[in-house]
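First comes one chain, alone, set out as structure tokens in the form predicted alone.
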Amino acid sequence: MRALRITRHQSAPELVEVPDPVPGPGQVRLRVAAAGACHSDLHLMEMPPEQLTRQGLRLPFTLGHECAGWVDAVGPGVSAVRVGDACAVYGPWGCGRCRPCARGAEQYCEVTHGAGGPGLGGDGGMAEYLLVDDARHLVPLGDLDPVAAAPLTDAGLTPYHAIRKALPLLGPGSTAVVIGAGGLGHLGIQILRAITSARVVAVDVAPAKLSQALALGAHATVPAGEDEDTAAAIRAETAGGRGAQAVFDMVGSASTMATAAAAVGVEGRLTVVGLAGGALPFRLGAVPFDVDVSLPYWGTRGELFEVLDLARAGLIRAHVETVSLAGMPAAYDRLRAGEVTGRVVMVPDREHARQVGSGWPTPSIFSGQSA
């Protein structure tokens, strides 16, 4: 089979062959309907080699950890599934034994510490075939799309979990900002309106994607400029000028992480999302009063469960622009200039090709494909 491999350190990934997987005991093979790219991938190919090698990576490996598709073969003593059922992928593998394991969340895990899983320590979904460690980590879709579900395993969890934790904060009359309207940031502002009633603030630097924040659900929308005008202009859309309840930062950066400090309330809640690397001074004045600072990883299998419901029920749905396999090279290019307003889901050649030229229905949230 065809995957999408970073193969050196500090480079491009190459697409190459590779035998196909074959599951062992209680493993599972997946045949790829989607995989979705994350920015999460740039930094692994950016990454120096003691930094891959602390997080426990090694090369060569497959990238995608945004995945979802059909049962195509299991190992012995798998009885959970069956060949032909549609699931998505819960992504961070744990050891299944351990405390945070054992309440589900994974992406805690204190043997693994966030480096297992597929893309993220083993090989992941930008091929055709992905092997799955352990049926656990498959979650039903039923009457789902796998292209439409596959980013709502991370870029759906990771701003869902990071939002579940602030819900006490976010009763009427609050406001909620989202800093990075782009893949996180627009699941986020649909998140936000489905299961609280906070006033939502989107904020970005591209006006497409501030554009596209309002026809997804957001109140008010603040073009990302100069940290201070930024944030004085945020605070403009609180009540009273206080400050927002929750301010989640989806882009990471220093700058992002300073307009996020500017724009809390006083006891309210910071969270960074986004891993770009900023850092956050934290001491009197850096902040306002009693601010909660926030750094979640993903979220829980039992929140990704909750994550398909609500697309399920039509509340959430991923801006998706479908890629080929062969065309991924490209599309990181563009997601790294910043020119991607939703998420890029790569699409197997042989899916894609059967997708825009066999007159296979295509749903509505696809934004475009490209080969």
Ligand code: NAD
Contents of the next structure:
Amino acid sequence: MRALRITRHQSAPELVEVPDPVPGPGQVRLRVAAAGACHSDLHLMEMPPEQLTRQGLRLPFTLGHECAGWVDAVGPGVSAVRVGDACAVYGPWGCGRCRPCARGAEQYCEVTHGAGGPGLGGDGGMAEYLLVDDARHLVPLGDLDPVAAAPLTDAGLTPYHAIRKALPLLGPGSTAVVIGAGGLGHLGIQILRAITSARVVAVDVAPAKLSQALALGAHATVPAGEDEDTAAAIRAETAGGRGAQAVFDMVGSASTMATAAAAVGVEGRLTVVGLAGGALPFRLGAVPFDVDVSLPYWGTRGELFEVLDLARAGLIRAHVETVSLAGMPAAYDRLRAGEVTGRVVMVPDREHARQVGSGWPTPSIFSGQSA
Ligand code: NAD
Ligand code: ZN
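The form predicted in complex with nicotinamide-adenine-dinucleotide (NAD), contrasted with the form predicted alone above:
Shown next: the complete complex, the earlier chain at its head.
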């Protein structure tokens, strides 16, 4: 099969031929329906070798940690899923036995430390087939469309986890700010609208993302400019100018973190989700009193069930643009340039040709065009 792999450090991924994976005992082979292109993939492509090693990742591996597909074959001993089942893939693969894993927080596994899962050191879903280590990492989709569901496993699950932790602060009269209305942000805005009564303010550098944010339910938008001006504009959108109860920084650069610190109110919560590598001075005067700062990673297995339930209830929807495997290197360049609205989702060539030929996906469910 063909697969999009990181083969060399700090280089563009390559489309190469690899053997079809064969499921061993306990494993499941999925026929990939879709794999989302996350900004983290760009960080992985650009990461210096020593940093990759520190995170326990070794090259080469196939990209794609945001996947959905159909069970294609099962290894000996697998009875929990059947061939043909549509499933979303829970991406952070833990050992399943340590304390965090026992409560479904496999992203904080004490054995794997988040390394080795699909597209993160292990082979991911930017290919025709994906080998899943354990049926526990598959969540049944039922009648949810696998293409629209794939981004929910990360671009949906990560903001959901971060927002849930801020829930006690997001009652009536509160304001939540989303900085970076891209793949994660466009779902974060919808999740905030679905599960909180907060006023939602979206911040981005790109006008197209701000228009989409409004269409998805944001109450107000602020174009990102000079940090202080941006923060003042955000505060002007909060009750009494007191600042936001929760700020979700989906970029995580020095500049966005400075904006976040200046926009959050006393006793608020500042969550840095983006991995752009910025730093936040944490001292008297740098953040308001009693602000909680957190740096969450992904979400729990149980939370993925809930995210899929939100989609099933029609409360959130990933806006996807489908691209064939061959089109992915160019799509990643567009993601890097900030030209992707919503999520680019890789759909293997065979499925892609079928969709384009049939005029599917329907415009009411998907935005953007097929490439
Ligand atoms: P994306 O490229 O789809 O979206 C980023 C958005 O930020 C874009 O809309 C862009 O226009 C906007 N932006 C860029 N600079 C900005 C600025 N200075 N001010 C305001 N907006 C700005 O990326 P994504 O896939 O949504 O990922 C976002 C970040 O989250 C990445 O750093 C990614 O690695 C990280 N991430 C973290 C986790 C986690 O568990 N913590 C999980 C997934 C992704
Ligand atoms: Zn990701």
